[in-house]
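First, one chain by itself in structure tokens, the form predicted on its own.
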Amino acid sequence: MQRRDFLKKTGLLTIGSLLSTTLANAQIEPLKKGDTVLILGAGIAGLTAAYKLSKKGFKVIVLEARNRIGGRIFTYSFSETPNLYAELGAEWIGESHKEIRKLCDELGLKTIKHQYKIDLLLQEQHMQSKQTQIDSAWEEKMKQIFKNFEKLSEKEKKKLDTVSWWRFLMENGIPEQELLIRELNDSTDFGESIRQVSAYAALSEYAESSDFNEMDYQIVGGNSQIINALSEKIAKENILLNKKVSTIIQENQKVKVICDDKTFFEGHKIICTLPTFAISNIHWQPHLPHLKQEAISQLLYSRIIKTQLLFKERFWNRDDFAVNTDSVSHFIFHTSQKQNNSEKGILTSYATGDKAFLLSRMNKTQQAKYVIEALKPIFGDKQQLFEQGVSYYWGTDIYTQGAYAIYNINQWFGLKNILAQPFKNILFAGEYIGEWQGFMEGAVQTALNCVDAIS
């Protein structure tokens, strides 16, 4: 059963993230050929919308506050090894992510399997993935919980949203060791501790996911390839950088966007793909509805830091190497997997929440030291093989204040639907309101829904 079917069956689409129905019910006036759409944000949602609309004969203008396109897709190459690349932003395309995979095919981009066998490193004790066994009784109980999830009543679903994933697991008798492992594993999915995640949000994620938890594919050449390909299709003169939106005015069935540099643009519709922090800093005329303002202020984004370390050789000796640790470096994996044209290799440390914040306060040398120290129980001291590192902390990104949205306790039901609601001639898109929230797929899905609604 695919996730869309699963979400329909559990009622999630009708309550939490049914953007397409939300748009359909809003009775949005469709565009006429030649009309202008202003698209805010040149990430994958904004560029997908612009590409699809331009194909249909509409004029598009994409306004991007940064000095680069891509948003939270950010492929990086060390200058000494341009043939190797790593992702400082969005990483994976899942087996179930149909829309972005279809878009890659349409643009002539190849994807490659990029899966891991995840080891554990707890209190400096290393267990390979094949050695990590879940308590058999607990494993059976979890299978039953996932199975029962599909049959829950509306009232039971809403009750799940009132407790954290951590509390739910505790109340169901999870063994202490299994709780520790779930905290380490699941916090990499949500970007914060499972004490902050709605039990409903967690169950809707884990009850239907690929065997590798949607960590299945990457785009050959780096995920920024899809950004570059989309921008080429749109025509670069229609994508304007360094255009931070300060004011949006709606009057007489037209929209006007004023930027910080005093330039302004007029059109018939806006597709806003900005994260909620950026939306909250815009002056709206007329004001956004009160409920929407509240929803925007309530939704937080996860704190994640990605630290890329370049080594002279791939001492880990496994293309699919990954290890989840109880160290501050958290989740460490081989990011240059299947980039076999170099003896050198890149390991990524992916840390979330408080760990990410602690690492963000260190310089690059200290960050690298922590990752190398964390790996010492497995490989010994490999400091001599380390060449250089780079990191990006999304928790203080000036446009997002986080990597991706996290739905906390009591937020899943209602909050998503409010955030997805159009406002007059403005539609909203982005991973934070997608079925596959937190993934590139969610951003693409919502962009396509907006395009369908107005064209």
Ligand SMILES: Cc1cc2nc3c(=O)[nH]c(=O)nc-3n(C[C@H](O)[C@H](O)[C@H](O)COP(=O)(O)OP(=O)(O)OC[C@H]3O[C@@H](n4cnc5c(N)ncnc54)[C@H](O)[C@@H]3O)c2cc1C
The other form holds:
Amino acid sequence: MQRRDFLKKTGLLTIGSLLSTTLANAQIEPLKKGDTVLILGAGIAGLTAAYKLSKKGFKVIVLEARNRIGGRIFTYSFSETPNLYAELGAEWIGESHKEIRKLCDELGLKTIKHQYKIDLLLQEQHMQSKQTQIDSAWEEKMKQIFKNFEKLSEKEKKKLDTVSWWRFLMENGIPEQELLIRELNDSTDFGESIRQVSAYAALSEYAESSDFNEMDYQIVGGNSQIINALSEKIAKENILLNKKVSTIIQENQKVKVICDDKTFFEGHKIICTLPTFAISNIHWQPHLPHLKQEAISQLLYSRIIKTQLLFKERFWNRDDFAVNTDSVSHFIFHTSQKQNNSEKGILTSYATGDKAFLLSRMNKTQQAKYVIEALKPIFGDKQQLFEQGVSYYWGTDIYTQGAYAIYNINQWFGLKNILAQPFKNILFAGEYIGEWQGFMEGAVQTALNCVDAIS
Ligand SMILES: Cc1cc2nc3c(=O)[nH]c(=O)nc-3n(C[C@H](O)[C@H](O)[C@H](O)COP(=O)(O)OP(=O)(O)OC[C@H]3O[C@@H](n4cnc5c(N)ncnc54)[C@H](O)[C@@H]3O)c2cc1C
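Having seen the form predicted on its own, the form predicted in complex with the named molecule:
Okay, now the whole complex, with that chain kicking things off.
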């Protein structure tokens, strides 16, 4: 069963459907012919909204603080190997990420399967994916837990939101080795330790049967292709870079946005797709409602660093190579799989939480050394094949201060709906309030919800 179907079947779409009904119930005055919508942020949420509204004949102005479009979609190529690419931000599209897949089709973009067989490397002991059997009694218990989850009452679900995923597993008697493996695996999904994730948030993610439902596809040519394709559908002069929004004023049914270079823009509605840290740095006139301000200041984003290493040869033994390790380099995978136009290849290290922070304090040579060292028990020393590396640490990104939102205990039910509420003529979209939170799909869904609500 796919996650979305599972959520529907079990009635857990409450939050997701709340988000779209939140907009439907907000009785937002629809746009009139000739109205202008100011769209804040040129990530996938902002560009999707701009594309769909332009298609319907409305005028849009997209204001982006950076000198590039794409936000957390950030495809990178080393200058010597322009035909190879790696993702410094979003990597995979899931099988059940319906809206983004539909958007790719609409824009004529091809996706390819981009899956892995994931090995384990614990205390330098290498276990191939087929050998990483889990404790059978525990496996049975987990099956039962997932099954029971379907039957929980609303009250019981809310109770699960009051404990961490780590505490929940401990209370259910998870064996020590299994706990270690869950920490390594699940922290790559949430971007922080499982001690910081609500058990409800984790269970609603994992209580499904499909193993490959989030790491399934990539866009051919890199995920930035969708960003480029969307921007080509919007008049170029309507996407403005280096426009950091600093003040938002709402009066007399109009909205006005002032940027830090003192330029200003007026319109009838705003779709704000900024991450919460960026929202909190804006001067709002009138102020955002108190509850929303509180929710914004409580929500944190996870710390992730991605380090891309270019090697002269693909010394790993298979195209779908990936290994989860207990080293600081954490999850290492072959990102240039199916990019067969070069002998060279790129391995990615994807580290989360404290490991990401530690790696972010090192220089490029040290970061590469850690990855190569971590792989030694499998391949021996491959330092001589290493050409160059690049990394991006999202934990200190000036606009997000993290990779994606992480719903800690008591936050799933407590914050999400408040964060999604519109504020007069301003609607909010973006990954952090999506039904598929943490994914491009969540960003696209929320943009489509906003467009539906006003047009
Ligand atoms: C390391 C990493 C790995 C990920 N892996 C995956 C994955 O495998 N699969 C997946 O689906 N998703 C993944 N994601 C999540 C995905 O990247 C996001 O969900 C999605 O790209 C968010 O889009 P958005 O439009 O909501 O936000 P953003 O892309 O952050 O767009 C918001 C835009 O607003 C701009 N901005 C901020 N402040 C201002 C301001 N004051 N004025 C004007 N503009 C401003 C920003 O510069 C940015 O361009 C990953 C993210 C990261 C960082």
